[in-house]
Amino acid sequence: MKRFTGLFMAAAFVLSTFGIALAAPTYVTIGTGGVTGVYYPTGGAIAKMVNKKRKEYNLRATVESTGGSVFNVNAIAAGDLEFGIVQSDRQYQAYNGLADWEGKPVKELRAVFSIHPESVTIVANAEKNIKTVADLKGKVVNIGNPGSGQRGNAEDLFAAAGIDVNKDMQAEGMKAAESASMLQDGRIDAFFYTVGHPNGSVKEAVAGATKVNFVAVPADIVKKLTDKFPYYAPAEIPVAEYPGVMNTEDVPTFGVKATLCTSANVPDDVVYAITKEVFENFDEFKTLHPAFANLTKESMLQGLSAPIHPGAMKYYKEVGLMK
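Let me have that sequence as a structure, single chain, the form predicted together with glutamic acid.
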């Protein structure tokens, strides 16, 4: 024992003399969404890439299931999360002090990269005959919990369609993870989920005894939304991903992008390490979720409206992805 202690002290002396730090690792947490969405496995994929090099970076990334985009932005601002996955529209609004952040812009919000496309997905009980947005009037609709990204998308959509969320329907505010079973049990007629495809939640909703269909967003309303808001783009829900759904053709809607955000207060070397590991192992990263199928490195630099974090920028400049 004594000899062991002596050896240990000698080793510690050598290490400290030569300036080799035995520093405690840095822990970072990535805020995601519900476990049956795409954010949660996406956070897992990012963490996996960087944790493979935990010795080199002395960094450990963990993933947390959260209420979604709005929750993640606020937790990043509060310093409770180092990273969060955030819809591109929410990133824009938070940085510019709009919508949920009216008059209180999150100036320390920073973009790292964007990930998969997300479409505003409205899933309905097929027996209720809800084919288009106007048919949601008079129905029980889960527009999403207040921390979610989809809630604001539902509000924007109804405003563009001239439908009053508070008067023309019974709007609920439950988390997306509860939506599929509530739809199957008949407690709601439809739900909103802004999400990448395919995902576990919509699969769960489609797989039950109650038949379901996706609700189309008419082209004139999509145009109104894309004209008014810079962060919306036309999108489609791929029906082939959901065997059993009643639709026979891809369903028109509008969408955004999932993005990885952080705070200006997170050190450059931490953001650099995460960015580098995802981009250097890009082919492997793409295999980690089917919603990543069409990603390119260039596409991952689109849809970023907050300033790019200097740690990420350092990597993009090094490899020539940015000037």
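Alongside the form predicted together with glutamic acid that was just displayed, please also present the structure of the form predicted alone.
Coming up is the bare chain, nothing alongside it.
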């Protein structure tokens, strides 16, 4: 044992004398959201893939449960997190100095890829014959409480569709959690909820005695929205997740994306390694959460409104996903 220790110390002396050192591993932390949401297992899935190749990349990834998008952006800016999962509209607002970052743009924020869509989901009483957005005229619709994501999304949608929220319907402003029971009780005809699927509240609405259907957003309106707002992307509501819903096919809509963000200060090789591992193991990644079921590699490049990090861009160019 003493002989082994002596040889090890001698080898270490030689390495240090000639300036040769074993590189210490790089540690990165991915900020997510609450442990019961989709962000936390998403971060865990990414970290798991990277850590499988920890010897190859000399890279270790850990996951932290956080307050979500705004916290993650601010922690990335402060250097407290290397990566964070951020809603695409929040990504846009942070980079451009809007909303919570009014006048203080986070110009070092960089996009890596987008993940699951958080779809603008319109759930309607099937007896009211609300098949598409135009059919919401004259109805009682919960568009969400003031300041909520779904309310802003609903207002954008109605503006693109030429519908006046104040004149063409009875718009209610309740929290999304109250919507399912109110729809089942007949107090509203439809409600908005911007959310990743499957979702418990939507399942509650579908499982009640009152039959419900999802309301389609026509392709031309989706295009208007995605052309005007870079953080919106096309989406679909997967009906297979909701047994009992009256729709027989997935329903077209739009939404924001959950996106993986980082800082311009994070080295290119670190971002390249993480991007490569997710995309090279894409089929495995899709199985790690039901919200990933409809992902495509192309859709993971939609909804990115901060500049793409050079490390990620290097991979996308290598495989032909970007020119």
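Positions refer to the first chain, counted from 1. So that the term is clear: the rigid core is the largest set of C-alpha atoms that superpose within 1.5 Å between two forms. The structure presented is a predicted model; accordingly, all values stated were derived computationally and were not measured.
Turn angle in ° for the smaller rigid piece between these two forms: The computed domain rotation is 47 degrees.
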